[in-house]
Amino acid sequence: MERRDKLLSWLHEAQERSGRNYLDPKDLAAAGKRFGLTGAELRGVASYYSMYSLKPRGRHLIRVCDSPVCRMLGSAGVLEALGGALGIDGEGTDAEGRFTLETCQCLGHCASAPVVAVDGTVHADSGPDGIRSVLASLREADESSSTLGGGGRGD
């Protein structure tokens, strides 16, 4: 049995391998055997930490900070602009399964609010126009990847 202090790293790797930014039930079962934990214990860990998901998400994960500072400086407008650009009402995943939009609490860059994290990269002072250009870059990179036969993550 592997040491439990390795569990979070293992879950990160499993979620990355899934291609849909979530913890597949098969991976949770494997983790249970590997770390000597029950399914309930693993679901407890996965649901406690906001970086894990038990439901499939898009290839790109966009998290908009909804803490008081970001909210006061316009994160609601950023969320609305992103939702409009992605065809998502509030939080969720776009029809193509490419982008998932979520809110989160504090990304640790309050001095640069509002803040958005895209695939783990923080974008400070993220007004609606700036974040739309980030989306355009991701779409362009995805198109280039599929044109070159890469297919993107999870394909």
Given for the second form:
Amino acid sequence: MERRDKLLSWLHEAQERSGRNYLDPKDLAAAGKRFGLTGAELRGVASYYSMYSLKPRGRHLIRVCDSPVCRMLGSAGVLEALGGALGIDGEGTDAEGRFTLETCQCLGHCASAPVVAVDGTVHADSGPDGIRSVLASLREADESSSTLGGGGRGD
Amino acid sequence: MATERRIALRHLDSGDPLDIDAYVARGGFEGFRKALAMDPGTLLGEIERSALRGRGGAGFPAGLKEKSTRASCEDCERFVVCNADEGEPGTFKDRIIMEGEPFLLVEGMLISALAIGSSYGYLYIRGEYGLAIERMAKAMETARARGFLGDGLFGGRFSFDFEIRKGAGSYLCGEELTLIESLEGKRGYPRVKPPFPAEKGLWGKPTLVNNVETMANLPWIAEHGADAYLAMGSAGSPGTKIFCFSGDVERPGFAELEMGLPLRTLIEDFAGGVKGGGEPLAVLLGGAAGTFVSGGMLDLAMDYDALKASGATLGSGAVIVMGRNRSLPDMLISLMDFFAHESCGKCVPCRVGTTRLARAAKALAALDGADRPDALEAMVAEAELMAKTSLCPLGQSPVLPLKSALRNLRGPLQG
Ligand SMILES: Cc1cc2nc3c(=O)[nH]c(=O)nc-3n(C[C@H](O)[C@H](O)[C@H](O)COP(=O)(O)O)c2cc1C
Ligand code: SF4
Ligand code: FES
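Could you switch over to the form predicted together with the partner chain, since the one displayed so far is the form predicted on its own?
Below, the chain from earlier opens the complete complex, with every other chain and molecule after it.
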């Protein structure tokens, strides 16, 4: 049995593999065997951490920082603009399962606030103008995953 | 004009961060080489005498912590853990170090291990720091291949290696004992102190937990000695600190500066001044678990003692500047929302308290200016009670910005 300290990294990988940015029950079962943990224990760990999801998310994950610096510099407007462009009201996933829009806490790029991360890559200066470049990269991410058959990892 | 003094950032911006030959050519691993030649007592003595304080926020003397970790048992396994969870809003210095000079952190880990007598360690990096994780992993691999990590280093008896562990999005996991729980693959619920990690840390073994920037200072200290380090900065706060500038400044970013410079110098010379000119409404030092000073307090010296005397703290080194037309109540709302979001909910005073404070901040913002000081006073009282009854230091944090705002920002509060 594998020592448990590798669990978080293993869950990160499983989530990336899923194509839908979530922890598939099959993966959780596999983790249970590997680390000798019950389903309840695993869900306890997975639900504690904000980077994991137990429900399928979009193929691409857009996280808008809502911590104090970004909020002061306009994260609410960024969230609204992205939601409008993607057809997502507030936080959530679009009907096609392409994008999930969610807020998160400080991403450690506060000098570029307000900050948006798309599939883990931080986009600096996402003010009203910068939003356009974020959207362009989203479209690109979506196209690259479509060419991979729709289930790509988009990195 | 003051200039930067780069110690923990001394290898930044010097070409490919993953070129180990260039790192060595610039004097890299010289600190480790010197430390290896000293006996552990001498090394510990030198670090202790340098008066280096932890750069993760609490400012605990680094040498003392190493000494007690070493002393807590004889001939036993001890671990070095580097805290790269960096979740404090407004703080991004550890990311700069890991992305820009990963070998310096490898060297800092090595010196820490020598100091406490450890042969294995872990670098806990927050999961959101993809590039830092990638660079550190590559640097560690290269260091291993080149004989800077592994068994019998430099042909001697000292062996050390370490692994990366990823966090998964939890501010509380930056707290050292919670970090250890998370490292062990569990939920990030805090452990009760004492015992401290120095006695019982990772898997119950004595463990040294230090911040990235703290460790990045060690190579320079080992190479140049405590006296040279003491010659920088101010009397009570020797050395340098990396400050991170964000908010309403012309040039947000970072700078490593000798301690003791006036806050005004930081903002004007290294962050391009307040956006639009003039004095700021307020400056939040140290992030969410930080303290407010007013725009009229810019002559404050940035060292541990001077700040303490003004009811402020240096914290992580975050300098969040609020321009004249910002709203202090809005900032209080986002700070209280942050704590409510990050409270782990394990103990009632904090779970309920952070939610109540978030609500109180919104109520305060809706009041007339004249009524706000009383409302803030009530919030401070509640946060103080919560600090006393909470299980872990997160529950003791909201009182910091609230109390300092009450003390230093009466004007902005009402306006
Ligand atoms: C809620 C909370 C979050 C913390 N987050 C961090 C962090 O992200 N990085 C860090 O180095 N220290 C953090 N700390 C401080 C650590 O508990 C600990 O003091 C530090 O890692 C010790 O290293 P140092 O002595 O080198 O500063 C945090 C503390 C608390 C209470
Ligand atoms: S003080 Fe807050 S964060 Fe700490 S254990 Fe209690 S609920 Fe959790
Ligand atoms: S506050 Fe948004 S990145 Fe730090």
